[in-house]
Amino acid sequence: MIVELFTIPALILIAGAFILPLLPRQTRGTAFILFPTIALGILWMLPEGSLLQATLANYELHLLKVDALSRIFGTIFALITIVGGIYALHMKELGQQTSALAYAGGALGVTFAGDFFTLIVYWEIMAVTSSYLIWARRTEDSDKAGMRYILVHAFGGGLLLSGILLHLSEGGSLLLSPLAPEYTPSSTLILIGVAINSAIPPLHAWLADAYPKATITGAVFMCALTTKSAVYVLIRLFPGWDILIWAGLVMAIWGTIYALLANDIREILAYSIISQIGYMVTGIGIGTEMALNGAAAHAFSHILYKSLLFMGAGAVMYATGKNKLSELGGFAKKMPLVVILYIIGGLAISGAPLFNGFISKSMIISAVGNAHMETATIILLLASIGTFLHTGLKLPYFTWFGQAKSEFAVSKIPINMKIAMGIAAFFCVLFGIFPSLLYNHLPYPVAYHPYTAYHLVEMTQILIFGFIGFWFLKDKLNTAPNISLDLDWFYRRPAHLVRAIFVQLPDRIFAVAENIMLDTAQKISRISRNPRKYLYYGDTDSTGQPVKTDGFTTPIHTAMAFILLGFIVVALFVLI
């Protein structure tokens, strides 16, 4: 059994997180890359099916379940962990290395979980370990953002667990399988719990709050794992749920608008994550084989180009120490390779032909069109224009080109950061030119051909009109050093009231209850020393003889000890 456990790709990474502290400091970076490489090799050797079971109480857990969907998500999670490890090779902080490895292990665990209990365990591992990647930046803002992040995800995990327990109490299966599109209390709780990690509005503000404040290397892992794990669970549990169509469309537009308004380069990318996940969520809501293939393919593509974009933004921060468009500009010649690699990512996310975003995004839009949802199709096309504007044009133009807005030095970045960006860019182009490399491994057979004249003309028009629009409007785009209020304002504003009701009031109630119980215990203890003394209301009995003050303490204490022991035994019996 012990040996079989290490066929679980997730446990290889989590074991690696425990082994890293035992290794010499100089070898940890290389070892970090080794563990996901082993996991990637193993997951491709595993046959399909439920490969490992265990029993918990009356439940049979499916610790390792493999099919085409889990394999394609597991592949990209392992691959991006390798690329992220190369990007972070110069970084020697043990806490970030172990957290990132365990975090990736959690994402792989979610992917290959066959039942709800296994899923929730890995789900919580992701929440805890990813929080450290925010705190590790060690600024006041990151400390607060990390706390908000873990509270939101603890709340989401609680909803998910509550939904799972309710689902089981209703006679539902422990196995992960599509839920009937009925808004029962259990399925609603599960959906909301997953929606929080998917960053579906109005449950999305944590993403744009946390990712810009994470460490340079930590943000690369975060942009790839949490939301896409949630997308995987949505595909697994909620295909064809209509509400997801509209939720996805809101995400696509919402993320685009806020990305256009943002000034922080990683905040722009964070909001563009919300927009891109909107495409996937819409595809899941459509629920056809083509739409689900599109959602899976776009998640795969998105992880590659979004990681590349975050690596480019991280390179800017590493070289200049700045992260605001209002402070940057005019230094493209000092890091030309980074600019080129970023632009590859920008073209990929914009859906330009020959890049991987084109082969996946167009599949979702085509699936929406096949479902005869003209309004949804137009919204997704408009979001495509917005994506090109904020990530493909606004961010690189105001970051590297144009006039410098402040004085800053540009230092060299480590070669491993450039290599990692090069690998991600290579895959963005590879899958864009040879889509069958991805299509052949999607959950359902693919009969879709992205390189038709219609798709090429459509996307070329979007890019041309987007560029023309940007060129005329670039001076009006926001690059001012301000912040954009999002929906988190509504739950930050009453924070003091919520704290008073849900923290301070229960704390006082528990304090009063604790004092009452302690006082009661002290009184019982005093009485038990000589109960006869209290029966006679004084120090003498009815005959006037002095009441003995000892001789009863030991028997009474013994009797009380047996009573308490009885309570403990009964409690354990009930719990077990």
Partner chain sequence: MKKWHWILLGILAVISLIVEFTMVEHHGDYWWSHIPAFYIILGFVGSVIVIFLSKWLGKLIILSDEDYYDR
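Switch over from the form predicted on its own to the form predicted together with its partner chain, please.
Below you will find a single chain and nothing else.
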């Protein structure tokens, strides 16, 4: 059994998180890369099916269930953990290394979980370990953001668990299988719990709040794992749920608008995640084989180019110590390789032909078109133009080109950061040129061809004229030192009010109640010392003799003691 457990890819990474502290400091970075590499090898050797069961109480747990869908997600999670590990090779902080490894283990665990219990355990591991990647930045901002992040995810995990328990109590199966599209309390709770992790509005604000505040290397793991593992669960449980179509469209536009407004470079990328997940969620809502294939393929592509983009933004922060468009500019010549690699990611996310965004995004848009949803198609195309504008043009233009907007030095960045970016960029181009490498491993057979004259014309024209639009209107884009208010306003702004109502008010009520109780107890104890004294005033009785006030104390104490003893005896008797 113990040996079999280590065929579970997730456990290899989690075991790695425990082994890492025992290794010498200098070897930890390399060892970090070793664990996801082993996991990647193993997950490709595993046959399909439910491979490992265990029993918990009356339930049979499926600890390791492999099929095409879980294998494709598992592959990209393991691959990006390797790339992220290379990007973080220069970083020697043990806490970040172990939590990143366990976090990736959580994501792999979710991917290969066959039942709800196994899923929720890994789900919570992800929430806890990823929080540390925010706190490890060690600024006041990141402390608070990390706290908000973990509270939101604890809430989401709670909803998911309640949904699962309710689902079981209704006689539902413990196995992960598509839920019937009916809004029962259990399915609604599960959907909301998963929606929080997939950052579906109005439950998305945690993402853009937390990711820009994470550490440089931590954000690379975060942008790849949490939302995409939630997308995986959506594909598993909620394919064809109509509500997801509209949720996805709202996401796509919401993310676009906020990304166009954002000033912090990683905030632009964070909102751009929300926009991209919108495509996947729309695809899952449509629920046809082509749409689900598209969602899985787009998650795969997205992880590659988005982590490339986050690595580029991280390189800027590492070199300049700055992260705002309003302070950067004019140093493209000092890091040409990073600029080129970033632009590859930018073209990939914009869906330019020959890059991997093209082969997956067009699949979802075609699936939406095949479902005869013209408005939805136009909305996704608009979001696609927006993506090109903010991630493909606005960010690189105001970061590296134009005038420098403040004084800053540009220091050298470690070579491993460039290598990691190079690997991610290589895969973005590889899958873009050879789409069948990805298509052959999608959950359903693929009959789709992205490189048709029609698609090439469509994307080329959109990108060229989107660029022209940007060039003439770029001064209209916000690059002032502002922040964007999002729905986290509802739990951030009224924080003092919430604290007053839920913390300070109960505190005061308890304080008053405590005082009243103590006061009463004191009075009662005074009475019991000499109750006669309260029947009439004075220290003398009716005949004028002085009263010995303490004469009653002993008998009353004795009586009370007997009464209490009686209570204890009766209580013990009842209990036993």
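For the two forms, the rigid core is made up of the largest set of C-alpha atoms that agree within 1.5 Å on superposition. This structure is a prediction, so every number in the text was calculated from the model and none was measured. Positions refer to the first chain, counted from 1.
Chemist: Once the core is aligned, please say if the CA of Asp519 is shifted by at least 2 angstroms between the two forms.
Modeler: Superposed on the core, Asp519 moves its C-alpha 2 Å or more between the two forms.
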